[in-house]
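Coming up is one lone chain in structure tokens, specifically the form predicted alone.
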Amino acid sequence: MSVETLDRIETKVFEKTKSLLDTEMHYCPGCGHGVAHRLIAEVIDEMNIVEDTIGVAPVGCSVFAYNYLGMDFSQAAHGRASAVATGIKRVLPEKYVFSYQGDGDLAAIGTGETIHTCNRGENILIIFINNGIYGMTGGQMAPTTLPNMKSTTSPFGRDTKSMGYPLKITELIAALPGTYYVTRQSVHKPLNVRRAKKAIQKGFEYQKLNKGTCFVEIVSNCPSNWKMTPVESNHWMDEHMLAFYPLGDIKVPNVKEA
């Protein structure tokens, strides 16, 4: 077959995300992070709310957000971000507002805002990046470190006797009654993208009805804290933090009412 009949019968399957910025990406080979972007502007795009989404951020890894999502962005101070959401989406309630967090900054500093913006059923998405370690700080122990998991400040391992037990915050935000939507992801393999996603969409769509928080929770990597290879860090999510954080639905709405 020619060339000239090969470019005939192409067909387009990829084109960018244009919710997604033309920067450069600097989050670290295998972070989870720039695929979790990527399917939130995916999202946006086809829902075409882009006018009409606000995002909010803190502290840590997930303060870069507003440099590669082209939309509406507010900043907030480490885990207050949930109340920052709240604020702006009790002001405009016919926008899409969702917060960025990560696990050291939403279930750690900001756990108080988080239990609260939840119990309240404030109508916002908090999309939760949990890699079970401080990222940007150095790799310090998180509320949400595994038991015997390794960091700069339990370089021995996390004791539980001493440290205390790791923090399944999604568990205990589906069981507050404010909340509607409430499920744990990855994006670590191609079908937990596809699932993701799905979840983000959902998390948005439910806006629309005005019953309560939604909740998606993705489980990710950070090879560089980890002291692992990408592929490494990838095993180890399987063996270790999916075993300990279960991926799938914790809290779904009633048939009816979605």
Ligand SMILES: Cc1ncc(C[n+]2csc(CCOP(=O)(O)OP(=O)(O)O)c2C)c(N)n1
Contents of the next structure:
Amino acid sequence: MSVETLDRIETKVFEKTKSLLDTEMHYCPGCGHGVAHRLIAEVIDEMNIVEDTIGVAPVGCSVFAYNYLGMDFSQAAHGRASAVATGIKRVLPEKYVFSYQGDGDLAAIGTGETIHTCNRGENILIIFINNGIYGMTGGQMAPTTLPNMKSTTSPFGRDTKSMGYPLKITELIAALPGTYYVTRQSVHKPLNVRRAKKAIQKGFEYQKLNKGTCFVEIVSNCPSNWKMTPVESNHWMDEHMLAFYPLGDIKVPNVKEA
Amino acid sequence: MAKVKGDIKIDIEKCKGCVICVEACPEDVIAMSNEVNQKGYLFAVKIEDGCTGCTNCALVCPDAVITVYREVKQKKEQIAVITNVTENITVSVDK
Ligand SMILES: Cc1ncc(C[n+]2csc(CCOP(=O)(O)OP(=O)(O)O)c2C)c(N)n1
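The form predicted together with the ligand, contrasted with the form predicted alone above:
Full complex below, order starting with the chain above.
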């Protein structure tokens, strides 16, 4: 008699995490916002802090982030997400508070709030999606738009003589003593997605230490306004955006201190 | 060495046809359909058996429509030796 031994079993190795709601996202096909949302939800579920987390959505394409992330949320006026997050964190210091902002939101109209939040060293996590353009309003030039990059308000390419240079706000705030952990990641390839998730996780974990602002930049794409297919936009991003915005940690905590 | 066997399930009605998963798949088992879903997008489909369950496609999917399965080998462990058996006996192990 032969006895069947069960030596192969099928297991689920990846599925949509619980706090990423079933609501269909309004983002264009291939938009990096979707992946960034999922990573936040995954980290929060893995840390089991969904009841203790409050997010602040910006103005921009991700204005409806609260429809997709199943946790407490607020939505701030344009550029003010980090200021609103500051208020929430100061009233409820035991909660995990994060803001989620685009480059037009965080680095243009909200530059003042961003810099001062980081300079005060508020214990929040700022997630910054940098797609080098104003996505929601139809592809106008942002402070982060690359030199010679075309947008609806720089149809012949960004001329740095008259339009200034792209703003590396992440490097700027990393220089402030209030920031604790500053990193730049992307979500266009599997390896980068894994790294970005680690970075977001660290951002949440460090919040417990009350050591200052954590800032995670995610360089992302905008296929619709870059006028490319999603795959092309990822290649273009790899070639051009990442050359100007190199990935990696910009400020890491001193482990001995922590 | 035998390859790890995997499988993916795609929620075709939520897929927006961005093709990023097709790019990310190292085994080329995903392609785009010839028909459209209710939203009007060509959706991703699994066309071959070579899936290893590496999760690359699911990691880059912006709409989280891919669920990945993997067959895991369990070590066979010798738990008993039975000799001189004259009747049928059943040996079971708690999972
Ligand atoms: C006070 C104010 N000024 C301007 C606008 C118009 N507006 C809406 S979204 C946006 C830019 C958003 O771009 P970004 O932050 O890069 O986000 P994305 O849409 O690219 O994700 C602007 C200027 C506004 N809503 N409120």
